[in-house]
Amino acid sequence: MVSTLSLDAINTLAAMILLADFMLVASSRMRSLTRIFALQSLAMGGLAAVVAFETGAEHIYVIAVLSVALKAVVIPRFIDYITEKIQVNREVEPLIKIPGSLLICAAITILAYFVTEPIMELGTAITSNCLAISFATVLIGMFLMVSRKKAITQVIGLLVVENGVFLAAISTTYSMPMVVELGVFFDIFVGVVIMGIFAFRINRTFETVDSTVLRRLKD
């Protein structure tokens, strides 16, 4: 029998997740995407940790460390390392005005939980309420992804979109096998740095790292 403490830590951790995504989306400054990014990341590992503990899936307590010491505490500061180099502090003008992007990013929320709410139904995990929020939040990455110049922040909307993913899979199944899991956190690290590479290439070639004057080049 699942406690009600676990559940509200859930559900709690779930929330803030969530609201993460919204935050990532409000804010213009690299620095505090980063820093929000982990804070997501953290929040992701203790759901999986809680998890872990109702569940006896011991294999789930290492996927949670592994989350947090990569993506709460490695790559973001790969990031912030990697913005000081090139110099970009700010995200100079997103494509779509921050109240607009929020409420497209409200919408993408509601449009999650309506779509998952027959699979919410019927599942019996204790993180079943959480299918919607991971929905909501592989969406809000990919919306981030288009959505910002700057190749640096679209490096952070892909991390949200594999964020989105681990909680499906935390959701609907208790995590995927261990050795999937390592494998995926192995080639985000990796895909993080060569994306931090090429950016850093690009911003010294074309001194800017803004990806429209880069479709410029294709004219």
Second form
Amino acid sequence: MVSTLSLDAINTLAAMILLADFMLVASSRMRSLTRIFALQSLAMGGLAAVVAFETGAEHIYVIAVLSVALKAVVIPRFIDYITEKIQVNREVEPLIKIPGSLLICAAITILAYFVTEPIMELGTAITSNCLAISFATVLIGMFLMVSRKKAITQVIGLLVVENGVFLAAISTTYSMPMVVELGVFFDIFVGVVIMGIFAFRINRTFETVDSTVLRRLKD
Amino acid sequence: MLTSLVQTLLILALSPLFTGLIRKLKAYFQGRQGASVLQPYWDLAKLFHKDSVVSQDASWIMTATPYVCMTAVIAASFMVPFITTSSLGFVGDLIVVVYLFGMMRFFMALAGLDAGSSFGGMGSSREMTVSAIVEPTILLSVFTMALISGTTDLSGMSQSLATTGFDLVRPALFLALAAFFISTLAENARVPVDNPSTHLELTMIHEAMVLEHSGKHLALMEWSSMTKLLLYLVIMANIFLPWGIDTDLTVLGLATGTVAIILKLLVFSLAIALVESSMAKMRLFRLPNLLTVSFSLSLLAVISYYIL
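Starting from the form predicted on its own above, please write out the structure of the form predicted in complex with its partner chain.
Then the entire complex follows, led off by the chain already shown.
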């Protein structure tokens, strides 16, 4: 039987993840973006640990630790390092203003709830009600990617999408098999490194990381 | 009936004290000695001894507004549980309270326009811009508490949360509390939104609207604003964190209720003073950012109530 304490912990962490989504959308500084992302990953790791504790599946502990180490420590630091290195200015530069973005994200969350509600009713997992939040996280991550100008903010959007997928896997099936998760982590890590280098190169070539400028062809 | 009368009188009598307390705490954080905590009482007493001057172009709205504002806050304080939750809520619920404040704001904005001075109109338009986002935020965040406790009656909400212990605590509660706190700052002309102690034309919202009032009218306006601030703090203390409030009208219960509410109000005053001393006033054009953040917090509170 699931203890109410774990259920409360799961609910609180899930609410924190959703809150972090909105904070990401609301923040206007690059620094706070990475910090909030680290916080969200920390909550994600905590949630995975609680699930591991409740189900007794040991491989989830490993995944939780890896998730915290990689997404809450290594990747945010790396992104901070890149931003510092390429001397990009610290404003986020959204294409859609922040109040508008927040309202769109609120609409996205409600949409995610209505889309996942029939599935959540069928779910038997203790975390099944996190599915709506994971769906919202994926969609808000995508929204971050399309509505922010800088290449680095788009990387963060992609990472948020990955967090959402991770949460979806945990909340429906108590996470994917170990091999798959490890593969995903590796993929994300390499992806971020490559994108970091890309951002660096883009900055060197075009003297900006504003992705709207990249549309113009250059000889 | 008697208890709500006593509570209303208490709220009206104590409201200048808490305004004075916040000013004193702010002065302390800024390294000043500051005026006495009782200074707002002296200010009100002085204003009540003076005559009101009303512009000859002003209509009846100008003279009616102070009384409308005062009546609105008195009526609202009848419905808000202060020390005890019992024998209250005989006339209205949270929606009435929110719209009593709405009526107060409406008349203040009208009076700002009525006198015909340019500052008054500016203040009115700004106040309405701010309240367009703040009002739904307040409704949504209090609705979250209504969902959690299963009633829209303010004292009923307070009672059901206080008596069931911590079982009803959900993430939604804290999201709604955060949203309500930001709205409290915005509604009561506190620092990130408005500066309560300035008369600089470009920055003021609330002060611009009451600029044309004087004497007894000004005293009523000031007193109703102070009472409104205290009412918001009391709602925050007793609806969102009602533990300790008296529910059965015993001597022991009333004693703990009094101590609990005083402690909670002290903490909130400290929080407001801290926010006011550590933050700068926001530019008017950046305000929608903060206000939509608080709006989406309250929306999130409602959503997370349904999801989780």
